[in-house]
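One chain is shown next in structure tokens, namely the form predicted alone.
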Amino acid sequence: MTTQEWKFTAKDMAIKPDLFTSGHRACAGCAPAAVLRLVMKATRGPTIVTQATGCMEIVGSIYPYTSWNLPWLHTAFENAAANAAGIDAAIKIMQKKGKMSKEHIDIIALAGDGGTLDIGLQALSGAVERGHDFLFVLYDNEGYMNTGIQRSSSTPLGASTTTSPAGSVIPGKLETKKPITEIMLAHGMEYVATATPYYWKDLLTKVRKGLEVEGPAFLHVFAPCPRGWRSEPSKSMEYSKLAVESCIFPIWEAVNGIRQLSTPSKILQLAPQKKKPVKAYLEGQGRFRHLFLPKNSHVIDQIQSLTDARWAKLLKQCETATN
């Protein structure tokens, strides 16, 4: 992968035509829609997008309309990575046979947490193991929001969903979030990173770095969902910032397995007093409202403890990488 650093500016954003356009049917305050628009701003040339069934596929492609201004394919919930692998193989064989020009074509696979951590994990693992050349972008709104706000393996501890409802028996989801980036790193991928839409320059830079990889790359993007989170639509970007500031979702990148913190998280490493408590992130989200009852306050303490432990582990991993 090239070591070039890209300096995306607001002017770049304004000049480049939108490849994911307005007019879609996303809910007010939908962070995943903002994520897709940003991802498409970082493309570098001819690009094909394949997208799994999910919120963003539904809102952007209601027949006979589309919000996509480039070649785009809808595939089944579980098949985004398999489809990307097929596109990669087809392009290579057609170029070999002289049926296509040798011009490089980038391939981006898009899926939510359900289509990545759960239903699509097998296809993703297989495509990565085979070394297909594509960037997989996970927009993580932490649940099956399109089908009724059911819990996924990305839904965090304590969150109330329609299949992990908070009540007298359980205080929301009992399990912790699946560590998808660790799973991808275990595949030996050249580039794995996390990002949020609030830090948009960081997100665009990581998309471009992932596209530069000759082989599979993985980008995990935090994407608040007002509908599923029971939060104010105007607060989506604020939550994508608070998730970083509370270390619920640190942002970092790993090149050939060597991790380093991205600037917003690095600031917290150098000035830990700026780190916010998880309560600041949980407040205002209806899915966590029950945790502020006295009988469930221990769950907030548990979330804080787990967050602190994961942050300490990440800092140690980054420190080990630089030594």
The other form holds:
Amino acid sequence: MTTQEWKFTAKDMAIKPDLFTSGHRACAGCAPAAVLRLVMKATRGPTIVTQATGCMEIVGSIYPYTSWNLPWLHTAFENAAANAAGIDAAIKIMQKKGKMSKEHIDIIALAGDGGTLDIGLQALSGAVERGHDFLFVLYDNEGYMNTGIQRSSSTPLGASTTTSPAGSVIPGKLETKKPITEIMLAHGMEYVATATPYYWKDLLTKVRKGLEVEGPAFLHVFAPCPRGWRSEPSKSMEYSKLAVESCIFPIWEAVNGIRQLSTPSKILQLAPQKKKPVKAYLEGQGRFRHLFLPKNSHVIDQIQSLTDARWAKLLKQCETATN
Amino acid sequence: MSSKDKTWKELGIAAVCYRPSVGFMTGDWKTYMPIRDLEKCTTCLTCVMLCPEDAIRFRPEHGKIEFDLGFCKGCGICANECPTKAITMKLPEDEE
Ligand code: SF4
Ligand code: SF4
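Let me have the form predicted in complex with its partner chain next, following on from the form predicted alone.
Let us now look at the entire complex, which starts with that chain.
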């Protein structure tokens, strides 16, 4: 990987034509749709996209319409990474046989949390282990939203979904979020990072770095869903900022396993008084509304202490990296 | 299924979406529409980058941004994120 840093200026990016275009049918205020737009802004040349089943696959390919202004492939829910592996292998053999120009082609696999943490995990693990050259982008809206807001292994503790409904029996989901980036790091990947759309320059830079890697790279992007989170459509970007400011979703990157906080999270390390309580993030999201009842206040405390523990651990992991 | 419909054996191995979605207008989904105060806008382009619909375009020829109400779904993200509060969401009838 080159050490070059890219400067994505607002002016250049604003006039760069979108590859994921208008006319898609995502809900108003959909952060995953904004994430796709931004991810595609960071492409550097010929690119093929393959997508797992999910909200974003459906909204961009409602027959006969397509929102993709580049070669795009969808087959099933579980195999975005297997598709990417197949595309990579196909390009290699066709170039070897002289049936295709030798020009480099970037491959991006896109999947939601269902298509990554649950259904797509084994295909992803396999493709990474085999070392295929692709960037896997997870847009994480923390649930199966287009099928009716069911919980996934990415749904956080305490969130109410139709399969973890808050009521007299349980206060929302009882389990914690699966640590997908730790799983990917354990594969020994050259590039693993987290990002949110609010910090769009950081997101674009990470996409580009992931594409530059010769081999698999993984990017976890936080993507609020107003429909499934029962939140105001206008607040989708605000929540993607609050998640960072409350350390619910710190942003960092790991190059060859060496982890470094990205600026918005780094600021909180240097000035811990700026760290917001998780309440500031949970408030206003309908999926957490029940937590503000007196009988459920212990769940908020639990989320706070879990978040603090994870943050402390992350700071240590970044420390060992710099020493 | 009519007898003229193809069976699964006769269908192609893949479906190809052939029509660009820019031909599918989503602008009529909205209730509120974004109205911008030209005096306040500093052309920082935050709204252009964060709109999920690519419904705000930057026109470098005159250094201004323009809304494409044919696609804007009225989500209000642009109004919420504009650092100078140059955008407000209004009902179309209030504008007239
Ligand atoms: S975010 Fe506000 S100030 Fe920036 S370009 Fe948009 S309207 Fe203008
Ligand atoms: S209201 Fe939403 S869809 Fe419309 S221009 Fe603003 S951000 Fe884009």
